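In structure tokens, one chain follows: the form predicted alone.
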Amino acid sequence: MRIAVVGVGAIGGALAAMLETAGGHELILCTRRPLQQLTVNSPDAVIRVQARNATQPEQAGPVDWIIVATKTYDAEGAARWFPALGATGAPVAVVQNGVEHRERFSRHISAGRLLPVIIECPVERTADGNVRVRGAATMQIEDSALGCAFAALFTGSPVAIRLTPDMTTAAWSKLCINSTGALCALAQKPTSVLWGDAMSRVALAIVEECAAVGRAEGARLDDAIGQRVLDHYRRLPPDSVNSLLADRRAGRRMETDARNGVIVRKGEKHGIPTPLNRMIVALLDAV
């Protein structure tokens, strides 16, 4: 397949490496700035991605698949690639944080061509063109013809793929994890900051707010979701850095709205109070 990856940061770089490992694809890396090379270091191998780099839509022709891995706030920037890349009707896989994958692009691409993808991958961008994957990657994709076709692109790569009939629950479960990652960004400390008793209690309360809103949105989240989130963080390397913290350290714009703001916004819609997430949004916006 001819596949374009729009946005080659940590996740975009990891996805490109997975497709390189799968083999047989022609890859186009769509970036703002020229990318001389893409090297992905994983626990098992160093992968040098063989791909063409395009910095303007007119440099890229039609493809079979478009994978969007930009920051959530850059939906408009990603969408400007769609007319050239999707000239022959290529579907768009949206691999981003949050629970609004379809909403971000619904006015640019028809619903039948949009595929939300939930990814969990401990990955960090160490520099432009260099990405470090620190553990196993998993993706959750809707169990549909489009989802099966997307999963097939990664045949032969190490990523674990789960086809699910319930993307709402998958997205909100991931959001429960991401929402607590804001504590790392506020403290400016890696994952181990969540391991202490005091911070764990705060993390659990943040998850409780997120889960309550998620249930109102139709997600099936049981009362043990908070403990599963804590267990998730305790399995990670103590010095691992989530993207929110990485962006704050680098002075970049943070995905606060997609990770915590959406909980506040949808909580208001359902009349569910979310004071901790509201405070997180205010503090991260302030810094």
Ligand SMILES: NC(=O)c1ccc[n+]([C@@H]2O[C@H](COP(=O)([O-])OP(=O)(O)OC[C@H]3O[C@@H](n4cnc5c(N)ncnc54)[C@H](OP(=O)(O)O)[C@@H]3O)[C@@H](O)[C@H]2O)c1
Given for the second form:
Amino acid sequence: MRIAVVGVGAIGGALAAMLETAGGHELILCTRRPLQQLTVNSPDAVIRVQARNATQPEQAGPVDWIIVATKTYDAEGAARWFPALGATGAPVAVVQNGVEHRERFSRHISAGRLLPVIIECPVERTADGNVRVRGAATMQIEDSALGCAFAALFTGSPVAIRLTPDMTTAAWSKLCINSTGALCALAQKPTSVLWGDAMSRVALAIVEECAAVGRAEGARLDDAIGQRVLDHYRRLPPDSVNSLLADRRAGRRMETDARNGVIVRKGEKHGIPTPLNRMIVALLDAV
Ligand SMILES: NC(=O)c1ccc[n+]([C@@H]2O[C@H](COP(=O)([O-])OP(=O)(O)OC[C@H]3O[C@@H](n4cnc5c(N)ncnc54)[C@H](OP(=O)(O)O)[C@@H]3O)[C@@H](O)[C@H]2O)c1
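Please give the other form, namely the form predicted in complex with this ligand, since only the form predicted alone has been shown so far.
In what comes next, the whole complex appears, and the chain from above leads the way.
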């Protein structure tokens, strides 16, 4: 398959390495600046991705699959690649956090061509073209013909793929984890800052707000979701850095709206108060 990866940072780099390991694909890395090379270090291997680099849509030509791995706030820029890459109707897999994969791209691509993907992958970009994967990756994809076709691209790579009939629950479950990641960005400390009793209590309350809004949106989230989020963070390496904290440290824009703002916005729609998430948005916007 000819596969374009739009946005080759941490996740785009990790996905390109998975596709390289799967083998048999022609990869095109779509970036804003020239990319001299892409090396992905994982605990098991160092993968040098063999790919063509394009910095303008017209350099790329039509492909069989488009994978978007930009930050959520760069959706408009990512969509500028679609007319050239998708000239023959290629589907678009949106590998981003949040719960609004479809809304973000609805103006640019028909619903039948869009595949939301939820990814768990502890990964950091250490420099342009250098990515460090710190652990196992899992992707959740809808159990549909398009989802199965996307999953098949990764056959032979180590990523675990879960096909699910309920992407709403998958996306909101991940948002419960991501919503608390804001505490790391606010404290400017890696994951272990969430392990203390006081921070754990705050994290639980943030998740409760998120879960209440998620349930109103149709997600099936039980009362143990908060504890599962805390357990998730306790399993991560103590010095792991989530992408919100990585962005704050690097002075980049943060995905505050997609991770906490959305809880406030959708909470308002359902009349559910979300004071903690509202405070997080205000504080992160202020810094
Ligand atoms: N990192 C993680 O551990 C992790 C885990 C799970 C999910 N996620 C989610 O995955 C998504 C991607 O996150 P990330 O951490 O990989 O972000 P990232 O490291 O900042 O990478 C995003 C890349 O997109 C590029 N980009 C932006 N606009 C573009 C455009 N118009 N054309 C081409 N490239 C463009 C950026 O280019 P520049 O280099 O020019 O800025 C950057 O290289 C986010 O939604 C994030 O929340 C991340």
